[in-house]
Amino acid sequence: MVEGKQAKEQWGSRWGLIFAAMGAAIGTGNIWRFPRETAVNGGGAFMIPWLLFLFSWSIPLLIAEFTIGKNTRFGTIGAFKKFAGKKYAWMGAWMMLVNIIIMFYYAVVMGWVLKYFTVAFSGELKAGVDTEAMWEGFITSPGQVVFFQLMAIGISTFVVYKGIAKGIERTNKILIPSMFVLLIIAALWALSLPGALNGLKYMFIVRPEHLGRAETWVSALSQSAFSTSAGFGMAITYAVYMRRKEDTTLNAVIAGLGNNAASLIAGIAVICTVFALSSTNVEAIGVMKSGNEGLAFIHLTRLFTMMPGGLVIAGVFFLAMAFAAITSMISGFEITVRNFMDHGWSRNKSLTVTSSCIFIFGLPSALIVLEGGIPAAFKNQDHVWSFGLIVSGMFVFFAVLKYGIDHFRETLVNTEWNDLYIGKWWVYIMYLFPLQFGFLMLWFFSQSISLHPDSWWNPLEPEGFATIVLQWGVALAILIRLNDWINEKPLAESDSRDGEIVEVEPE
């Protein structure tokens, strides 16, 4: 039932949108995943394909998403209904589903970060403290984990409740510049440590043998895609609130470059700290391989206690990570909220349902039986659904292909308001999407089998191949089956129009 047209919402300024897009892109993956992937994949050898995929996957996809969102003025479901055709509304529903499932466990991650922010400023981090026991003690305390999960959801709910200009834009305008300042402080502090040069050399020197490994290239592509939120639906959703004369191309480029800049600064801070305080490079690489959670909450936390002034820098580090987590969380909330609002719900009702689902369905990631210090449900959801973003990216490619890639570029991307002209190169790059997608999926599936040779066929194996096929298959079958029902729900009149918007009809 349509509850009526909502009050018009728009970004207050161009930089408000850019900061919000950067906030959605920059998350905990920039701060713990990028340094780890760089260290274990040959340093500079990893950065070459990582930068290449920024321009061959992430930025072209962000350009497409921003353009679709601006010209349809609807979230992911409405955008696919209007742009690709009603037969493909389920693709937009898939994007929303992937987003909210990721939010189920990302709220738990944000809770962990908030917990360690309080630990850093409480005086609990002292020289000689057993950081592994500290982590185990926290993660096996259901009350604490759920409390900080609720805190994460509460913060995100409040920001999204305030709306676009007064909530999301204002928050990102404060947190994104602050996060960059904090990361720079942490990086400069790390560079001042004796032995930090070892980490800097390891990070940037190219090791040619790694360039010949498929894993290096796949890791670089997945890092670029996940980190920039390309395929997440964020760009489609945030573009709904663009002004008519807003440029989509330069915004996408700045958001992508800003995301990579944050990753580089965080990489310097983390890698230099680890290498400076490890007795050998072998020991340092072992620390970097310890997994995202182990690196951030066990090993890096222990190293902070060994640093001169390390307790201060620990507070700075976890505050920066908290800011990154918050800005990513609020974009995830808004993606789902926008889809409900497109079908006539109020922002308050949409937000209530969204936050309740994220809490309830996030409880398994917070509580279910531990495996090596991490909840099994968390491992499963992260393994299965993070790669769902790549499938979402291919759905966006399909929509653009259906419209006509060069026609899309000429009529919708390159407008009279563009600051940056997109040439024919973008068309050629878009045609490479299926190749990049196939390469990544083949590796992902083969790894899911080879790393679990005795259990990959078991759907109960959290990181096996069978669980991917089962969960994706069930989700896709249900969404395709519900496609007609989705289309029966009328789209509410857009609340974000600014003058005449191009009406997009697929060819």
Given for the second form:
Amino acid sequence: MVEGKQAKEQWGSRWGLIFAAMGAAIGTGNIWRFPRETAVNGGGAFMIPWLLFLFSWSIPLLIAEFTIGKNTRFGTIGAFKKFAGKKYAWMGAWMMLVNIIIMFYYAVVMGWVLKYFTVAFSGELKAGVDTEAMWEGFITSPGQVVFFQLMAIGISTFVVYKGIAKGIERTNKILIPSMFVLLIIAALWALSLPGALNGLKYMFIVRPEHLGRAETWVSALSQSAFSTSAGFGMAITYAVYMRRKEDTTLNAVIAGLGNNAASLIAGIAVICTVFALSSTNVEAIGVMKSGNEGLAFIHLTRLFTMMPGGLVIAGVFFLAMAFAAITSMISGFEITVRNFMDHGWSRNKSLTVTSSCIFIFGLPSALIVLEGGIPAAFKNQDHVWSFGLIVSGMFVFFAVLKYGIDHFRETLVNTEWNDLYIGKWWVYIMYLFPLQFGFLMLWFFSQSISLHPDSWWNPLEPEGFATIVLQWGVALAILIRLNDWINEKPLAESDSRDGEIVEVEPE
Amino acid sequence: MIRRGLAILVILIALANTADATAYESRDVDNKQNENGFDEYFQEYFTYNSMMEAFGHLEANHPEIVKVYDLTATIDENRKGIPSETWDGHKVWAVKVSDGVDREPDYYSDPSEPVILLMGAHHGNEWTSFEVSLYYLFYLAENYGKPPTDNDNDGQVNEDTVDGVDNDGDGEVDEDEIEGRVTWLVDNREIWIVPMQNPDGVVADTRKNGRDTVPGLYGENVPTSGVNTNRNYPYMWGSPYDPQTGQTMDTPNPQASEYRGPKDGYDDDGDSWIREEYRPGIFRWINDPNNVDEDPVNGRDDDNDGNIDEDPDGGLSEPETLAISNLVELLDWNNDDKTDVITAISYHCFGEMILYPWGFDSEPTPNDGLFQYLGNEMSESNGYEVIQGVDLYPTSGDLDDWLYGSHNIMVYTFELGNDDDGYKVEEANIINISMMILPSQLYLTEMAPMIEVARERYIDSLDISLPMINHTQKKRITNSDFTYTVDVEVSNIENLEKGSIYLYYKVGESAEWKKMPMKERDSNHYRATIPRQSGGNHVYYYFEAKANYIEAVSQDGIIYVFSPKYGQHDPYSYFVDISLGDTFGAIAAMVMMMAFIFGIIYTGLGKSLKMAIDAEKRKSRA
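Next block, the form predicted together with the partner chain, ref. the form predicted alone:
What follows is the entire complex, opening with the chain shown before.
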């Protein structure tokens, strides 16, 4: 034992880990993004690639991340330093950077959800309310948006401050099952509405022409990737707190399947509500095609007001969404905090810095709102950095590749503690990673050009191509340059042989 | 005592006067809220010249609906030597108000638009009659094509249409007309107005026309004080003066006020010349005076030659009456010798009466019931007494008997004004009486097609069992996979022109209407099928049918349109939604997919969780 060690942090039980992983995975993306993507990409035709990519991208990646994290017992930067080599610390830094940048705007989004949860219970929601005006009014009043952003950050900070067992684990163990129950209630209510059958038809009937569109496949892959938080660094980070005997394969499968299971329930709740309460299918389809915030805060809110009892369901729905958002936020916080702690800071100090940064750098996303209530900064950041996740995933692949994929599988994955034996197939799937990555990136880049034929080269075009190149370029350049500096920072020693984590004060 | 008596007397006199007050005098003359824009022209009487100016003004301002005609120009001077202008050098002017007059040939008669003829001043001293005619002319021309307007500036638009009733209960009657109604009437009727049939009489302020001499029995010139143009029509012309009753029907006396004009003396049917063999093998033509004027106009074939009334013995000797006769004969679109004029009104003064044929006999016309019905309907807005012409006094050779007897036109004579008004109402009351008469003019104009049918079938009202199209719209929103079946049920199908029901539909508000015939399914059910449309479209539809030669009328839930009629039903419409799969196969596919997806995820999850639970048990035991 070394002097001055901090209390060891560990998941109290397997379920703590599982719920935490699911919580991290299940976020607003499951609830408003999945139904929209399904609806827009041919229903059943979307679900086929979506399921496929769960098994060909998300779960394999989660397995790899869990394994790396458990093995190195460091957050993303440390993991890359130790696993891939010091030259590649910047890759871990990229993962952390992408994660924290996403947190900047995710806190704002969680603020929106919290606001609407309060709206649902305030009685402000009545039939005939102009929900579009309500949304616009909210988003253009900086005081309100920032207030709820602060609330979101405050809640997350508090949970993360409490640490792994008392904070993150306990919170997830309460919120995740509750969230499932709430989503099931919402889904059952939606199914009880006359006309819900149309929603089910739209969601599940395979519209085969969509299978031929590249966009369907790309959307399925990106949805699967974002939704499960594979490549986020969450799995690496949470694996740091695994018990020695903890499994890293079956848990990955459970986390992935659990994430998709939540998506399905949320999808039914959302899509069936929309189809049941819209007067025509054409209208319903239009609603589904609207943007994510629009769907949740304008259309669904309006639709809820149309049914008696809808107001209760609105509360249920937004509460579920709030739970999902909280559990995702805390994972984001922990990823960054872990990296600071790995380099010697205390949890408190790391948390303070992290929270402050998230608040300050989240202000543009909170405040920059264009005419008509369009949060431009948020849209830009979401557009640029959510795909940064995919790059992170590639870095993980790279790390595994450097180790030797099959070697990795045989020695690190298939340990005596893993409940699921991973066969050779996993190696082949990993080799598919570059392909999937390339496919996705190519499509992403070409879309940001083709959708903005006149302005893609303009860095000020929020959803164009130039802004991606600019921001990624700058980030990568800085991180790579800083690689040596990062490496100068010593890692707090960890002793993984007896499975206990010991943290050391910097000398 | 005396004072009280005087007071009572004053009150009685006042009461007596109010009892005499006509309906229109109850209108607020000074505070009229219903100023029509053209009222300024009716502050004093028109003259022949100012009327011509007004015609020019109207024709210039409304060239697409107003056309001025010189009826006397249609007279062939060579035929009987009747001049193509009046004896004093005036013209008998007519104005046609209808759509398309600027594009049509002269005296064109649109087969789909019934013709209404209104005339004033057969008797030149009855000035009220031409004012009322001119007021209707201005009313139609100036209101045509106007958007809905708040004419009386009370904040409401079109709340008191011209029907003689105070629809909005504000104490004013008919002050805010529905402009669309006027537009529709002008678009769907042909209204001919002849304000001064006897311009010589108007100018000279005499009852009869301006003729000075007439040919006597031996061709000599006999002086006359003019011909009574309303006794100069051929039907029953020349009926004897009845000394017993002292009633004048028409008279051969050139000085009498009812002078009917000279005998005809022309062999109209050209049968008076016969070829005679006066010596063997040698033929000559001689004139048989018995074959001149041998078949007067009385509805009978007097000379047994197979033709009826082809050689009248009198009537139409004056340019004024010949002008009218030519007009009536010219308005015949298919040249079947049946005029297209359906209804007519001739204005006279005074008496507050509405008169209908016959004038020459107390026998009722075959359409007596209809005449009374229509007369009563028109009387509602003015309170005039509706009687057969003969019951006022017998006449013969007058316009009404001839228009009805020879041409089957449903014609009325209005005696305008009461004793106080006389032949010329006070100038301050011109507008009032014109407004009071307006509803009856509009009524006869609008109802013309139904009047025609009722007349043909000798129905005594306008309840003429028009075919009605009944349709119940399906409530289901159709989807893109299905065609939309439109079913209608037709009542009174015997009045429907076979094969004349059409369905009009258009896809999208700004599309063109498409037309398709509706097919007969059984005795009175017709069907049409609107083809499949893609999702997201609004489809509009309506029906159109002909009751022999008039359009089916809109009732509740039924559609009717050539051009949208005022107050008309909107077309039906339905929205084509997108189908998500209504077949059994689609539902099955959905269920299978749900089972598949849920199966993989949830059984996978369940199995994994079970594995984890078992593993934990194992590990904790270990």
